[in-house]
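Shown next as structure tokens: one chain only, the form predicted on its own.
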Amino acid sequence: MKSILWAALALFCLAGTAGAQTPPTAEVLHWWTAGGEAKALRVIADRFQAEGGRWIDNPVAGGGGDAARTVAKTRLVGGKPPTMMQWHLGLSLKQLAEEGLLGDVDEVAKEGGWDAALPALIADNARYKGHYVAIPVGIHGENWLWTNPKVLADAGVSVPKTWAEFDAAAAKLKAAGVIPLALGGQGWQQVIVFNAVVLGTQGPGFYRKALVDLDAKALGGPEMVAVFEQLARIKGFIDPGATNRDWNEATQLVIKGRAAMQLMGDWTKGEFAAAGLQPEKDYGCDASPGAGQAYLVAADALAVPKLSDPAQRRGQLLMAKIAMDPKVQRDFSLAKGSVPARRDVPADGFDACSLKAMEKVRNSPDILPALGSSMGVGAAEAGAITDAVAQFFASSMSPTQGARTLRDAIDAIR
């Protein structure tokens, strides 16, 4: 009998040893497939493997991430979740948590002091009921004004700091035969301009009231009418070729000197870099008019699915430790063009535009969710606002009608 017990114990120990030797495993489902994105993810993957982890790369093509999110949701509901999955912080992440589909990495977050290291907006959106259900890896800013310094100088104008200055500069640029504002006739591009106007003319408090709280009086009131009055003036500074133009084609107009300015997110910097241009020398990067230190952001993150496999669970914890490491966050953002989610990452190596963004992320009291980021409103609400703004750009409706259309669009989905 003793021999049988000892044999059983030996088998148990061998099984335990084999289990302990199973490396932390991470199947990572993501849509970071473009050049800079793939290079950035490689920073995390290389470190994960260097620390003994087993990395299983599962890319799903599609820059917007819709296909990847569909695959991820199907697997979550079907009980076969990936170890980690790229996701945006915000309401859609919290919906997954509400459905009981996400786990957490609280033990790593507590040990790493995430609450203190992250901006409040980012930390709040990475948590659900106090638990970290996602790992923030980088922050992108939306309200940037990109300029061609030579074109501005030739027209005798400076970078506009207010919307009144923008109108005056744009009039001079148009008279000089230059496209004042490069824009594409796509709703998501137009709503970036709209967001910048709301922020720059009415301030951060109104932006939050209208585009986060979705207050009916703010959406249809006199302040919003004033926003559409500014949009109407902007329409006069856009060229007829904007209709079918992609955002990067608009950037090329600025690069080539055919246009003076573009309102677009910080991903635009990649186009200037690819053209061999240097920030604050060959091109300018400034806050959108009237924004001051207010910053509209979206955050890249890795969501933490609920799972039972021990090796994958160890993979999640190791991934949380690695992805929030200051050096990893630095190298990730340098490759991707974002800025680190952590506020304590050294600033060395970042270019002038990124340094401006880091200053805002670390010190601005007005870090606000970009409309399409889902940190402020859901996809349906963001879509309704985008459609209303696109209708205004495509029609001859008055500013009052524009504000009413916006309010009605939100009322229709409440």
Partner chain sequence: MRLHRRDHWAALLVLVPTVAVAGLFLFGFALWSGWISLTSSTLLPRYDFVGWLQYQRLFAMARWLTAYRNLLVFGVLFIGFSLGLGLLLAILLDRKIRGEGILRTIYLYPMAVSFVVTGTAWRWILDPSLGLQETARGLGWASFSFDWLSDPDRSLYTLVIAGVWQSAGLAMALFLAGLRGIDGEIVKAARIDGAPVWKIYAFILIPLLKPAFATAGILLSVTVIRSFDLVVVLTGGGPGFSSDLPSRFMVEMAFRRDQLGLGAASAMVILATFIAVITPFLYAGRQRAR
Second form
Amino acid sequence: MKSILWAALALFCLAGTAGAQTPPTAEVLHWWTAGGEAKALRVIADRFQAEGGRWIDNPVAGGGGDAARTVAKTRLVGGKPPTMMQWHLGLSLKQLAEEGLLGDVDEVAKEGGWDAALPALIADNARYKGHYVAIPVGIHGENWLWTNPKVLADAGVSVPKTWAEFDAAAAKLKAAGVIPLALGGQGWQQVIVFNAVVLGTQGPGFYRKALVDLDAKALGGPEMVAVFEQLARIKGFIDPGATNRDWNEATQLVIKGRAAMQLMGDWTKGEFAAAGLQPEKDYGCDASPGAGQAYLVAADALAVPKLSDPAQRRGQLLMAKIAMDPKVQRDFSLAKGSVPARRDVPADGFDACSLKAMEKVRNSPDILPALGSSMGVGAAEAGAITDAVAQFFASSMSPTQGARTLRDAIDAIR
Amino acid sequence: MSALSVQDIGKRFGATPVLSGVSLDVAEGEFMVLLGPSGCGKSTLLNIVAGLEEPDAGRIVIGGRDVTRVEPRDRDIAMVFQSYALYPTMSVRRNMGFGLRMRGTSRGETEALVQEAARLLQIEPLLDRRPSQLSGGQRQRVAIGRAIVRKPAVFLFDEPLSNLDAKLRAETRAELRDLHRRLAATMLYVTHDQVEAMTLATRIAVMNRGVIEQVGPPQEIYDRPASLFVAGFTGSPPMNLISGEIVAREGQAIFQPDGGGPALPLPEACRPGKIILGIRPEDVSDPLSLPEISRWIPHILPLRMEATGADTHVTFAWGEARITGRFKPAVTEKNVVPVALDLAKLSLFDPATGLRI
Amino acid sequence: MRLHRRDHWAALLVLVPTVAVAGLFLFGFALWSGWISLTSSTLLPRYDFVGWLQYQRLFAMARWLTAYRNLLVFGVLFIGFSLGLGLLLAILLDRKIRGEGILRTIYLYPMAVSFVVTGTAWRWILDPSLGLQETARGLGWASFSFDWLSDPDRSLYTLVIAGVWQSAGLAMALFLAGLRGIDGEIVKAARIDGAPVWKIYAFILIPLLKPAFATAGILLSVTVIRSFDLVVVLTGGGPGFSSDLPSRFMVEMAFRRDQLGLGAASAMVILATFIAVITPFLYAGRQRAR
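Next block, the form predicted in complex with its partner chain, ref. the form predicted on its own:
Let us now look at the entire complex, which starts with that chain.
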């Protein structure tokens, strides 16, 4: 709260002295406060200041970004927007644009050739009616299978490439006395498994129809029942202590060898790194079973509020240039564990897992929005799907009932 | 057989002795008052009789039955408390009937007994009220009603009048006396107020520092206090206490107060030595109001006068002692001399033991 | 006594800031939430009137119905057990047992801990693969089973256990203070009247604790409404949303799922429920003088 006051005060002073001499100024509202995230943002901030900009840091921690988003919304609606604000690409960004609250950085985007540099999905979601209303800084992927190679080897199995292989491997692991799949029984973690199953068993086309377009036929069809059949099998491969377990506690199970595999996003790497483990040596990072080159992503971005102060406007433009600079994108992603949004960033310095991800981002035709990313469906719809999946995991309903619950939940929200 | 017998009761709170070797017999139908200053142990003794506290030594016998280890409910007693201790959430009717109901008396019989007691105390119109809706005097009556409704062998009163104003206290005192007569019940009554004790008691037990100093009818306590403490605690103003020495002179015992002053001829023979002489203020007065045969007129001078309306208290200097006399209200500085002492009413105390000689 | 006119104005003047702040932040924002609940607001507030639509949607959602039913079940059990256990502890301490000071501190201690800590600790205790169950099995009791945390039909009761553990001490402190405030002669009178100990408590002392019951009831009701953090850390509303509570539902809808109108509607239902529950307690509290 205090920091907001200071920022507001700072802005007030700036407004008074605004003139030709005022340096480009950026008050940045964000919730990148934890270790790697904070370091990543520092990369941008340092460069911004090095180029003569004036950086006003305004972190709002709490609630996994809830607090920051609420502050941001309040200030946008109240007519006192920050210069830049952390936001996810996707529908809620477009909603802000629709309300006329966002400006654009088209001049920088055109000059920098953003359209060509960004994957189509990312570019589409950073634009509203053809204008760039946000600066994409990094891409996170969700459908990763993390494995403990020693545990797999002890049970005589290799990393499963399909869900059928997964079932077979899991059964062997279970017989060997380890937890086949480490899972936290929280809706958002369960839905990551669900997404991976939809993608891996029915393919990218079906995923798009069902979980991006919310096609009624796809949601209610036999394919969805098959998805829930696979989920039902997975329920047999998790342990009873999963309830409300945090994702990193699940990762710890894999690290300690009590569990063999975990389906989770690329941020899991940080947990392995903190334990001093090396990718592709001490732990495996592979695409989720059956996904192939398809990659479910969410994007970090800085949204561009509409404002009138010329110093801040110059700040926005300078920021757009810096944040999309290949070198900055590279350093940012190295610190944060994501991969650059740009496809033309040199790959040196990235680890094995990130290289796999960058390969997909550059060449895969199937860069798809993760369900929770807001690039496919809105938060309300994603929430309804999450509830339905969580309900299936918590109950003993049949796959048919599970599929029906999902369809009903979507119908109720429409 | 006495209705209540307290036998050699001892009680300590931690290392502090509160009662030591207290014995007391209360006869059937007697109104016994335990009189003493606060902290003398009288309430503790009452609680021990009630069974609310356990004695460290001694026995309590009620109606010939040793009840020392018996629960309060089985002692056949009732108690009236200083704060009245009415149950705030119950009506007057339920308050009075509670003890009966707890003993398994039927609803109908309880109601009849409550009605009877309420009639006796004239509180029938109050039966359906809550204690909070009653005045202090009314609460007091209800508390008494709750006690008499059970017709116990012994009534215990713990300073029941001290929360009332002076006028109400006098009225209630009269009613209590009346009630005692009508019920012919055995009562043990604790107070620090000597007026209550004098007016109510058939006998008074004066307590001090955990022991009973004197037991006797009120007049005897007043006229012949057994100790300096009793002498000083009773009467208003209290008994004059003058230290001095007894000397034999010409075959007669003479009292010589310390610091000089007229020597007093004692009516009876006495062993010479240090002594404390006690005399009530009413026995120090105008010579005409005292019996001629026993009066003695010393030459002492008044120091100050204090008019109370009913009479006037005059303080004289007698040697280094001060002695207060009680005069008719019309008295003036001029006609307080000569003053007379009634030698028939003297009390003599041993200064070493504080006991009456 | 009549106040002097000038004093009267001075008193009013002193009260104005408090009343204004309370008025704006409590009633003002409550009214605003009520208004939002009648609009189609999603990510941002939108001031179009859509009638009871959000309420209809709300009561058509399985998750809300579960959360709301949980609120009632949790509220009744939590308040009931907290009051009951608190009263029992207070009575035991009131019997002047040895070491009262230490025991009182121990019972009150959980109150000093936030629900986040309580919830986390109980999650580990109740985790079937770490806590009680595993310990009992480790000690050789192989058939011992206590997996309420992962049982959708029972997970709600784990919230009750943790909540009562935390709050019973508060009830105890209030009841103990109440018992200590009662004139000791009343107990003596009842003993002489022949009432056994349990009847003294049942008929005389506990009825006298009505104000303490009212206070404890209000405080515990507030705890029920704001037990958001306990749910989040202990069960996360799970398994599924079997142990969800309306406060969590509200935060989820209004701030995570961009459904401000729906969230506001749920907030209004919570408020209405709270008022309905707390009114009898307030009424009981006002009667204390009688």
